[in-house]
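Presented as structure tokens, the chain that follows is alone, the form predicted alone.
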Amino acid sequence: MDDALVFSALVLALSGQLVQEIHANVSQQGFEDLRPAHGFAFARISVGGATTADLAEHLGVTKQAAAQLVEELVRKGYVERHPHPHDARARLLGLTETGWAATRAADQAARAAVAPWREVLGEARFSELVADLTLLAPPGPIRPAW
């Protein structure tokens, strides 16, 4: 069996499961109007310094698609725009209190979603897995600096 293909399939399956479980839990906590793509946007916006162009790059979409997503999140009350201190044409994106509440709900949902993995692997192996995945994860603004 090809380990590379097995690894790819397993990581994709776990990723899909994680996204679905987080989304379901966040919806159950009262944020029914959010989609998984919104969570990926919140992850970038929450670290600060994000413009619509930065968000487009983070999400791998066009600037127009990111602008539509931002407009939707502004309209729903999750995101607000602020003047950019160095570029009069750009706006910095920030989460509103409702956006931060949704982010906290997603954090709680993520902890709950991986709890069974932690239980199966045990604390030591789970910590090793996190360390190994940290080595493999791409650099970027949402990657925590542990």
Given for the second form:
There are 2 protein chains.
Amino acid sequence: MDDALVFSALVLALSGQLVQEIHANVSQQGFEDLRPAHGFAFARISVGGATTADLAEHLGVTKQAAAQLVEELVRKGYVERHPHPHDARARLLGLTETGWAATRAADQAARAAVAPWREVLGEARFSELVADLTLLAPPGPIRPAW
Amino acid sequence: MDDALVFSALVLALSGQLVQEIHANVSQQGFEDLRPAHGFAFARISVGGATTADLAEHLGVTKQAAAQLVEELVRKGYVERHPHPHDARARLLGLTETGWAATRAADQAARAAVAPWREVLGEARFSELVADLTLLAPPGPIRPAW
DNA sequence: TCTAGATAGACAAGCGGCTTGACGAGTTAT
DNA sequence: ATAACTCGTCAAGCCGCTTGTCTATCTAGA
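Switch from the form predicted alone to the form predicted together with the DNA and print that structure.
Shown next: the complete complex, the earlier chain at its head.
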């Protein structure tokens, strides 16, 4: 049974294609200064209540790396730092309007990337697929692959 | 319908977990000096007939990056360089016995990583899943995600 | 057969994203 | 009050990759 190998390869291939297509689409929508890894940061920041340290944990990197990422996103106008209401050390992160626009663009890009797959499988089979994958997916935040 | 987003997230999460588990398992089998990206190189080299330039194209990186990777794998004893029978410029790459052992370890690790999923879904549903993913998978080599 | 262009691989320099390490300012628990 | 911890920052360095350049070799066309 080396279904396992086939399966692994398929998941990897699919995931790679997904990232690549979404990134290309987002770029084409005018967000050329964003790279795939930024999406994972947006995902956490858009939820609200995130500090740089929270973001670091979410991404599975050091605080310094997260701070650097935040600095870049602030400089590019996607993220704002607000004073934290209860902690003078920390700063709350939030998306700017541009940040939200980028998030919407990514959402749309994801839909566009998945659409053909949905069509190939048919609606019913696609739903089953989503259900199956839901069973398999690990809990916790989604991080850049490795 | 934002199944699309859910689906994307699931595929990404699954792929990340897969890579991480396989890597951990391979490490535990004694190949601690291999990292996930090396697997993609082994995949091409094990087929045979690969030069450094071939490998570069397969991985989607520059020749220099591929050469550096090969150098590392040679130094660590996984890969050998042989003279090319028809081209004095090129050198054919091949796996050493250690390289083959690592490949087998990775195969086994993939099986181990997938096994629980197979169990969760049941054999029939798992086969369907593989079939569906096969329909969706892009052709061409599998590369490190991004 | 000679020559122009392409290709394999190596050498060098540099960049970007990440790490470890150390630190002051602020918070929390004892 | 004080000790331990945490947030964010500064600094230095590593590693995988890039661009740029070069020689040796192969290939196709006049």
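Predicted model, so just to flag it, every value in this text is computed and none were measured. Between two forms, the rigid core is the largest collection of C-alphas that superpose within 1.5 Å. Numbering follows the first chain given and starts at 1.
Classify Ala9 as shifted (yes) or not shifted (no) between these two forms, where shifted means its C-alpha moves by 2 Å or more with the rigid core superposed.
The answer is yes, as the C-alpha of Ala9 shifts between these two forms by 2 Å or more after core alignment.
Core superposed first: is there a CA shift of 2 Å or greater at Thr134 between these two forms?
It does, since the Thr134 C-alpha is displaced 2 Å or more between these two forms after the core fit.
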